[in-house]
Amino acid sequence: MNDYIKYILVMAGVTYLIRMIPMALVKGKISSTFVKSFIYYVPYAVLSAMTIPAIFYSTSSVLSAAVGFAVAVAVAYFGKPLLTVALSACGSVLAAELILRFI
């Protein structure tokens, strides 16, 4: 076996583990405060710190991601859809970059 299909093998087994596990086996509710807590802060967390400042390093320059970063935060601040925000981040980087190139 390769290790492409161990890494998959792996990453495809726990994924399906966490979304199985729950829905097969949970009837009733989460009493602890602190678990429930804790699985409420975990994605925002997660989806933060694999952004910032990973974003940064994203595109051909800092400056370039910087000012997609601000754009997609704006925009998502504004409540626009998933696909809005992602294509005005790629949208303004492009922008940033046609300009970066004449300065």
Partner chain sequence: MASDSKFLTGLRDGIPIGLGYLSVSFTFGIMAASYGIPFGYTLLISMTNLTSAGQLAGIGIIHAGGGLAEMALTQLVINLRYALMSLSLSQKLDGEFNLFHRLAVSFGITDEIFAVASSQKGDVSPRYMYGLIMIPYIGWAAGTALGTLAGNLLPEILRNALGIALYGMFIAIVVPPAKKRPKLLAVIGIAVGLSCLIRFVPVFSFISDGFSIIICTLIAATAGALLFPVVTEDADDE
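Taking the form predicted in complex with the partner chain as the starting point, write out the structure of the form predicted on its own.
We keep it simple here and write out only the one chain, dropping partners and molecules.
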């Protein structure tokens, strides 16, 4: 149990430092459009880099995962809420898995 507290404290410290250091180093308002756009898009890029590989290896078939990914992208493109996107992707993966099972 003592190790878990150490792990939580280290992660809290690391998370705090990652958020605090840029605020401490940058005193004024950022005027560079490149830096602003970089800061804006980095979270999306990191989330995509972490999520997309996991998508294709989370099902029993890469084909069903690709179907779910394509449906999720299509539903999200049309501006639907996150819950709708997730449920649509899960439903399409289920349908694809069932179809692949009988083929």
